[in-house]
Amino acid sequence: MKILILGGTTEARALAGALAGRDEFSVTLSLAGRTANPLPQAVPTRIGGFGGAEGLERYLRQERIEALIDATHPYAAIISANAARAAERAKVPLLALRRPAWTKVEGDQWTEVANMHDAVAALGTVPRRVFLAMGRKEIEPFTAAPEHVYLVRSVDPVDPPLAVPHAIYLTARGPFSEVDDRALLDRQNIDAVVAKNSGGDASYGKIAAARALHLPVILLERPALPDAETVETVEDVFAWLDHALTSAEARGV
């Protein structure tokens, strides 16, 4: 079975290191190229674009693809419409894993808010010592507050830099603990935080930091996302790829 996977998230290294040693499966992984230097995969690798869903499509049909899994990061939704559009119109199955969303908690101080416009204002006027915990790529809409001092960290560095007069930069991939995250706050002075609720434990270090020195976290919802078959587990994926194997098998394909 040819298998699809639109990853760029730590389950979809997970899943395709799992399915590398699976004879049955033949596994091609696809990364959108938004990071330099990506971490080794163990399956073949695809960078780059499909030219949208037209373009994912004709990928689909051009490569025989049996089954797509759609691993993307749970804000990647125009990613994940392009898929559900042309798993729909290639008669490819098509399966999500989705991480279920952080929730709240006792101690959390979180203001939830729609877009990054409302992150902005959500910081208010007074100048902060603020942590902007998301990529490089969308942090661009706080040059509208400049009287803040803004700590970004990134897994590749950010060029053109924020175009305020106090930015500090801190290149480093995760997986960050909580530990590390809350010496990093404590260190930088930090007295707010703005992330994605990213959902998954790679990225909640921040979070529980944040909780434990009482500090405000400006946390950005989650986009809404196409309908599909959804799993939120490498686990669940495997049940599904079998099922959808023997249920190949048994109509002689």
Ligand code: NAP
Contents of the next structure:
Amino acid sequence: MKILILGGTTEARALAGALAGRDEFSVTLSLAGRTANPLPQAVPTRIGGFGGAEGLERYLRQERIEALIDATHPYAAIISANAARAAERAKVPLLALRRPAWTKVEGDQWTEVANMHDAVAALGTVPRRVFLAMGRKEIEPFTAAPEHVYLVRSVDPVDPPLAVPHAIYLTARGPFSEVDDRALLDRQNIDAVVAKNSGGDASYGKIAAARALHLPVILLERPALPDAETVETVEDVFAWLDHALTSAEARGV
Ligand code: NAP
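Switch from the form predicted alone to the form predicted in complex with the ligand and print that structure.
So here's everything in the complex, that chain up top.
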């Protein structure tokens, strides 16, 4: 069975690693190409956009893909919408692997906002020291609030730097632990954290650290994603694929 995994996440990498050992599946992993040096993957990888839903549909047909797994980041809403459209048109079964969002627990001081512009507004005008754990594309709106000091942590360097007078840059790839993030926020005298509600463990460290340090977190709400059959774990993907394989065999495909 030929499978295309739309990846860019820890889960997609883990899924590819687990499927690599199964002879009955031939797997390709697709990455957007957002990071300069992606981690090695256990299966053949293609990098770069398909050219919208039409391009992805064409790829599914040309490569005779028999199952599409959307294991993209919960904020990568365009590719998920494209996946739903392309899978429907090419009549390829689609499964989404999505991490549940984090939910607030005792001690969290969250302000949930709809977009980055609202996140900037939520900081207020009194100068603060703000931790931004996100990449260049997303932090641009913070140039509208140059009064704050920004600590920016991203996988690749922010180049060119943000057009604000006070910014500190850190390049690092997760996972990040609560202990390390707590030390970082403490050392840098951070008084507000802006984050996406990514879910999962790899980037929860800053949320737990903010709670421990009694810091407010401005949390970007998740984008709307298309309706699709959805599971939350790599094991559930396996069960779905095994079922799809058995059904195909029963049909004599
Ligand atoms: P997006 O807005 O959903 O996608 C934009 C375009 O990138 C898509 O239309 C598609 O181009 C291409 N693309 C995205 N994922 C792809 C994949 N797996 N394989 C091939 N092409 C892909 O996603 P985004 O711009 O990458 O990211 C949006 C948000 O998700 C950001 O908040 C980002 O931090 C977060 N995020 C993304 C990734 C990632 O790997 N993409 C990882 C971590 C976090 P075509 O239309 O040309 O096919």
